[in-house]
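Shown here is one chain on its own, the form predicted together with the DNA, set out as structure tokens.
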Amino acid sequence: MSDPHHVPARPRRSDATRAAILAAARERFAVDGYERATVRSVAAQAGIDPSMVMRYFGSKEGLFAAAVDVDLHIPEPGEIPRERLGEALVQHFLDLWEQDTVLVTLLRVGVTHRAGAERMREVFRRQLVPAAERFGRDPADAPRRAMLVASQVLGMALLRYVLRFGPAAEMPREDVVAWLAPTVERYITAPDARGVGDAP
């Protein structure tokens, strides 16, 4: 959408194919993880020859890098009533995980592959930490708070969307929000680990 690396560049005749490859890659990576998602399986699902994947994306790693493009799109503090901060954030994260397979892909690959782990760190550093800076009072604390929020949200996503544990997958969405919201809110706003936000 707004990648500064590509000059606008008039549409190539192969854009449809590229898109098909990327869509297939996202699904294969999400379902199979990095190692078991083969270039051949991606190509087959996209209905083209494996060598096209190499031509357009250079290598399997290049394909992964191109396929996983995450924008957490975290709302601004102004858009959320301060009372419902935790609730709104948890809702937002659940939306992200459900509307798309890209986060499942990122987590699956991040756990086993260097490139995936690096990409996760990047998303964390460039999107979550800045967001935490906007929400919290002390910017120096932002990485810690962002990390705490990520730990809870990623843990739930792991059980619910990746591993599909019974109790996690079946719990109604509103219950998930109700349970996690106070946790997330405390991680962002509590003055310290002990406080709950309304102590003297």
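Could you present the same protein in the form predicted on its own, rather than the form predicted together with the DNA shown above?
This part shows the chain on its own.
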């Protein structure tokens, strides 16, 4: 039975301040790029003193790393029917790009600045390579297969959500899935570069 006199704990002010800084940083990095975004502009947007940004994150580099901390939430093999692997992965990545503005920010910065590119590589290396190991045929070949999958999902994301290139941006989602899914599935499951043979 709940205590009628219990007062729920309020979020700590420090948590709210940190969240406000990160929200402002994501917008400034997305709009201004890494070079032009400054600690001062982030602080101004968050409505705080620049010293508070430094207090929480130490530097612009530390702020950027925290602002684009991304979890791809890649499903486990048991959560996806084997015959729908490519379709499910493409659907999953489209959901990520459409729902997570952090990923779009990271991609925008990644195509123009070394820090963004390295962060993008780290995210995909740390999360997509292990997924390729779990889904694929040969764990030793997982880095190459993950890179090939990334070429599809990152390429489409860049054209569809950042550059908004006409055909990519206007293509119905189901068509994007239909075109990309067989290629993504082949990259993960094909026994060799020619795709000879069937996956087990």
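Residue numbers count along the first chain shown, from 1. Rigid core here is just the name for the largest C-alpha set that superposes within 1.5 Å across the two forms. The model shown is predicted, which means the values in this text are computed figures rather than measured ones.
J.: Is P50 displaced by at least 2 Å at its C-alpha between these two forms when the rigid core is overlaid?
T.: Yes, the C-alpha moves 2 Å or more.
J.: At a 2 Å cut-off on C-alpha positions, does S151 qualify as shifted between these two forms after fitting the rigid core?
T.: No, because once the rigid core is superposed, the C-alpha of S151 moves less than 2 Å between these two forms.
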